[in-house]
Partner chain sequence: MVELLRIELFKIWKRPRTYIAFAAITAIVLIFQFAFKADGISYMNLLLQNVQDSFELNKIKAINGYFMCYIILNTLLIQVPILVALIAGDAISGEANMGTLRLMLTKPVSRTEIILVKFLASFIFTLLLLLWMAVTALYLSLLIFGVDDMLIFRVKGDESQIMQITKDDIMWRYYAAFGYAAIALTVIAALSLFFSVFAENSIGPIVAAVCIVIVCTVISNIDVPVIEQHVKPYLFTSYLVGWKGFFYIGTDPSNIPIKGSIENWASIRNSLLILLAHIVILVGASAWFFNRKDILS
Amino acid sequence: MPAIVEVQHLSKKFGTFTALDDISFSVNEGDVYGFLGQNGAGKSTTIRCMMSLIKPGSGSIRIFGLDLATSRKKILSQTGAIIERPDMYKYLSAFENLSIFARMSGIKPSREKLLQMLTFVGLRNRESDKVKTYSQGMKQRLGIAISLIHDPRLVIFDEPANGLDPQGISDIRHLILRMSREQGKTVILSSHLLSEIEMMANRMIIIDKGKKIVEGEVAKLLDPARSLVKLQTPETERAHSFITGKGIRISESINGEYLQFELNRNDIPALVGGLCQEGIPIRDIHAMHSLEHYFLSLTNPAAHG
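Now that the sequence is in front of us, could you give the structure of that chain alone in the form predicted alone?
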C-alpha cells in the first residue's frame, strides 16, 4: 500500500520545552495506525501539526502526496478529525448539528444521507434529541459522524475514548473498525489506552518525551516469543532451579514468591506440566504478552525489566 502520510524530521519547541524531537513516520493507505505514548509524550502536538493547528519548528508533513505547508486547504478537505472532545451546538439536535457541520465543510447532503450517517454511528433513533441530553459516548459518536460527513480519505482521532465508560469505549472501537473495514478509511488513532490500540491497529508508533521509540507492524512488534510470564509459587527456589534448568533466564524474583521470565506463549503449558510433575505448587501463572507491557518496557525499562 502507498504511504498516505509522510512525516519527516518533525520538531517543535514551546519556549525551552522540546515537545517533538526529530520524529519521522509514515502511514499507509488503509492502515489503522496507532499513535501511542504516555501523557505529555508529544502525540497531540504531532496531530495538531498534521491538522495545521500549530506550525512545526522544523521538518515536513506530506499528506496525499501534497506538502501541508503549500496545500493545506486541499489536504484538509479530504481529512476528518476529532481533536479531544468535539464541539457541538448543545441546544440543537444531532440532525441539525450534522447538517450545519456538513455545510461548513462545503457540502449539502440530502436528508437521507444525513440519516444514513447517523444510523452508521448508532444515533438514528435519537437524531431529533438535543445534544445537551446526550451522554459523552453519544456525543463522541456524533463527533465521528461529523468527521465523516464529507467522506474524507483520512480520519484522525486524538484520544477518542477519553472519559468514556467501558460500553462507550467498546462502541467507539467498533465504529473505528467499521469505518476501516466497510468504508476503507485510513485512520490515525492516538491513545494511551494501549489495550484498545492492540485490538484495532495494524501498524503503530510509540513515542516518549517527544522522540520516536519504535514503529512497525503490530503483529511483528508483539512477537509471542517475548511473552512476559509471571509465576507465583510458595517454592520459588525449587521453581527457579527447574526453570533455569530448561535454559530459561529468570529476569526478576519478587517478594520471595513470584518469578518473572520471558517465554513463548505456546511453551507455557509444557512448563506448567513439568512443574506439576516435580511437585512444585503453582498459585498463579499468567502471561503479560500485551502492548501495555511492551510499551512500558520501552518507556520505563528499569521498572519493567
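Numbering follows the first chain given and starts at 1. Take the two forms, superpose them, and find the largest set of C-alpha atoms that agree within 1.5 Å; that set is the rigid core. Only a predicted model underlies this, so the values are computations on that prediction, with no experimental measurement involved. Compared with the form predicted together with the partner chain:
- Taking 2 Å as the criterion, residue 44 does not count as shifted between these two forms: its C-alpha moves by less than this amount when the rigid core is aligned.
- The two forms, fitted on the rigid core, differ between these two forms by less than 2 Å at the CA of residue 198.
- Residue 29 shows a C-alpha shift below 2 Å between these two forms [criterion: core-superposed Cα displacement of 2 Å].
Moving on from the form predicted alone, kindly provide the form predicted together with the partner chain as a structure.
Next up is only this chain, free of partner chains and other molecules.
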C-alpha cells in the first residue's frame, strides 16, 4: 500500500512550549489510522499542522505525494476534516451549512446529493432545522457529512466521540467504519481512548508530550507478548544487518545511536547473546512493557507507575 500521508520530523513550538518534537509517521491508503495520546499530547497540533491550520516550526508534511507547503489547495480539496468540536453556523440550517461548505470545497452538489449525504449521516427530515437546535451528536453527524460531501480521499477526525453519549459514540463509530469499508476512504482518527482506537484503527501512533512513543499496526502493538526493543549501540550498521538477518524488521534507527524493533520478550536473551558473539558492543538495551500497560501508565501515572 502506498503512503498517502508522510510526516517527517515535524516540530512546533508555541513560545517556549514545545508542542511537537520531531514527530514522523506515515499513513497508507485505506488505513484507519489511530492517533493516540493524552489530552494535550500534541494530537490536535499534529492534525492542525496537517490541515495547514498551524504552520510547522520544522519538518515536512506530504499528502497524496504532494508537499503541503506548496500544494495546500490541491491537498485540501481531497481532504475532509473535523477538528475538535464540529462547529457550524448555528443560525443556518443543516442543509445550508452543508451546501456552503460543499461550495467552499469547490463543488456544486445538487440538492439530491446534499439530501443523500444528510440521509447517510441520519439527518434527513431535520435538514431544514437551524443547527442551534441540534444535539451534540447531530452536530457531529453533520460535521461528518460536511467532511465527506466533496468525496475526499482522506478524512481526518479529531476526537470524534468527544461530548457524545454512548449511543452517539456507537453511531459515529459505525459511520466511520462504513465510510472506510464501503467507500474505501483513508481515515485518520485521534482519541485519548485506547479502546476506541483498538476498535476502529488498523494502524496507530502514540504520542506523548509532543514526542512519538511508538507507531505500528494495532494488532501487533497491542499483542501483550510483543515488546518494543530499543538497542543502543555505536555500531548500528553491523547490528542492523545482524538483526534483519534474523527476520526482524527494524522500525526506527539512528546511525551510531540506536535501533528500535519489535520482538517477543522471550527472544530478547538469545538476541543479546548473538550480538555479543558477533562482537557488537551494546550500550544499553531496553524493552518496553506491553503497549496497553504503557499507555495506561501515561494516562494515569499514579496507578500504573
